[in-house]
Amino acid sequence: MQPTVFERSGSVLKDRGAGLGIPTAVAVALRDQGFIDDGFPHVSIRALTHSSVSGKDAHYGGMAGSVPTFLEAIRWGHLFDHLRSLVPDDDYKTGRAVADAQNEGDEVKVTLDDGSVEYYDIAVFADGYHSLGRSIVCPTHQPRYQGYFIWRGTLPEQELGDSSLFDETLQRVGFPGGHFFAYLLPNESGSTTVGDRDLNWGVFLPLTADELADHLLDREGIQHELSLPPGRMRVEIEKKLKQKVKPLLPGYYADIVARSRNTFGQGIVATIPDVYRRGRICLAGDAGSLVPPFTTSGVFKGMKNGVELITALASERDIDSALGAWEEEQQKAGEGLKHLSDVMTDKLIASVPDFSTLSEADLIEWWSAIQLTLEETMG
């Protein structure tokens, strides 16, 4: 196999402050398959604690308790940099956007945005939620806005004072129509030393389509389609969001949000295609199935798509038979992700309980449906 990567961005892709929580089993698989090494920066999460606003404890809220989990908190930029280092520079073409791809016999004709044409045995589109590949392979399955927004921010651990509340713990605060979460992750330099880390937080909030468009109009008057990077959100919108969130959170968490700077966010969209290839044009990652980030499935999905494609092509089948078998596996995985998304959207967005009124036994029963679905989806 002699892959060529066409990267539409002409600039160096940078960490935008986004943290990722990936299942520990996925992190182990990444390591075992040589995608990351033992020293890859991460912070382990072993518990999910759930609380809600409560008059009995206005500072920390009323806590139902914790449920066990196995997650690793990492930074998007660190993972990208590590994976990028595995691709020879001669095979990675920056600033070369693909404009079209069409099957021609047993090859794929790839047309670039400068008008040049190249031919390949297979074309794999891993070009994200707004995928050109998806519009070619299954144009009727475009992402649809789900009616809510994730507002995100970070705060240096040293500004927290005592950060023990987040030791190996993801804190989740529920409220009607959404929830807040926060956990520690490595800082931009990769340090996981206590006091050096960053607190990564996010709030899922309901927004109409018109409200979303207003939130995505940046400081320079540029309208963004789905997301804003750090430093681009209008000051008045950030202030409005802080005021909106304050009564939804216990004082401790509201203060974290209030003190965070250069917050950012994105609208949540989703789609599950019924096909993952057209001839020898294939979809991988968010270009294929696209589900909300709280499913913690993004890295798992991308790795599964890629590794299973390599495995299929390395078999003794001919290319077209191998791609057919690969697509069947992706369709099954997509159905599993759809079910996981439906369950978690109900539990964490549509029907969030008041955790301050739940016992730990109630919490465990509430969580069991999510946990079972997670295990079924991720194997």
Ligand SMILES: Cc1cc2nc3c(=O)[nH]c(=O)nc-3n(C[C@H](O)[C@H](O)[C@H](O)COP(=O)(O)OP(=O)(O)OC[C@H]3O[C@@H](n4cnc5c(N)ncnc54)[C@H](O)[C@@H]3O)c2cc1C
The other form holds:
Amino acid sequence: MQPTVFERSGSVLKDRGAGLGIPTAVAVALRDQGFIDDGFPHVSIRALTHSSVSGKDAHYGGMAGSVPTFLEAIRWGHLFDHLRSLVPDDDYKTGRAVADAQNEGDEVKVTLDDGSVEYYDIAVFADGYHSLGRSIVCPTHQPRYQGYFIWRGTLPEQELGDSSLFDETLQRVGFPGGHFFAYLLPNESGSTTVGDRDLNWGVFLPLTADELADHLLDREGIQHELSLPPGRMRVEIEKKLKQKVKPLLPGYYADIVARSRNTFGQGIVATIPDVYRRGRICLAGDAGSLVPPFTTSGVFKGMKNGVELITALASERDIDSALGAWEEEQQKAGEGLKHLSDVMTDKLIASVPDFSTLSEADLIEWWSAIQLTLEETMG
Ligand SMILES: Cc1cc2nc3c(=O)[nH]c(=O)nc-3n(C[C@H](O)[C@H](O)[C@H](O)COP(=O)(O)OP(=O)(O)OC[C@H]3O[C@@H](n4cnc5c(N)ncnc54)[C@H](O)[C@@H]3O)c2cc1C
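To test you: the structure above is the form predicted on its own. What is the structure of the form predicted in complex with the ligand?
Let us now look at the entire complex, which starts with that chain.
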């Protein structure tokens, strides 16, 4: 196989500060497949602690307790740099946007935005949530806004003072209609030494479509479609969000949010296509099934789509039967992700309990449906 990658962006793709949580099993699979090595910067998370604002402890909130987990916190930029280093420069074309793709006989005709045309045996669209590929392969399934926004920020660990609350722990605070989470990440240069790391936090908040549009109008009056990068949010919106979350969070977490600068955010969209290919044009990553970020499934999905495509092409005699077998697997995986998303959306957005009223046994019971579905979906 001789792949060519077309990347629309002409500049070096960079981390925007936020982290990713990936199941430890996915990190191990990435390493076993040779995508990352043992030295890849990560901070392990072994407990998910759940609390809610409570009169009893205004500073830390009322806590139900913790559930065990196996997650690794990584930075998007480190993963991108590792994966990018595996693609020879000659095969990676930056500043080249794909404008169209059509099946023609046994080939795919790919038209680039400068009007040039190239022919390939297969075209895989891994072009993100707003995918051109999805509109060609499965135009009936466009991403739909889910009615909530994730507001995100980071704070250097040094500014936290005592960071022991986050030792191998993701802190989650529930409130009606959403939740807050925070965990430690390697810093930009990859250090995981205590004191060097960054705290990565996010708050899922309900917003109407009109409110979302207002939140995505940036400091320079530019309207963004779905996400706002760090440093672009209007000062009055950031102030409004800080006021909005203050009564929802125990003082300790509200203070972390209040002290964070250059916060950013994204409206949450989702869709599950019913087909993942048309002829020899395929969908992978967010261009295929798209589910909310709290499922921690984005890296898993991209790896699964890609590795299974290579395996199918290597094991079937002809390309079309390989793609047929691959698509069946992706449809099953998409159904699994949809189920995971439904279970987690119910528990973490639609009907979040007051964790301060739950015992640790209640919490374990509440979490068990999520745990079971995570294991069924991602192993
Ligand atoms: C707030 C948030 C938090 C998340 N947290 C997690 C997490 O904790 N764990 C996890 O596993 N996942 C997480 N995810 C999901 C994860 O980030 C995505 O699943 C993943 O980035 C999708 O990768 P992708 O390569 O499919 O698409 P993208 O990362 O969107 O990349 C698409 C690429 O295609 C390029 N492109 C687009 N159109 C064209 C074109 N026409 N021609 C050429 N190039 C084009 C773009 O420039 C871009 O580089 C999160 C997502 C969000 C929004």
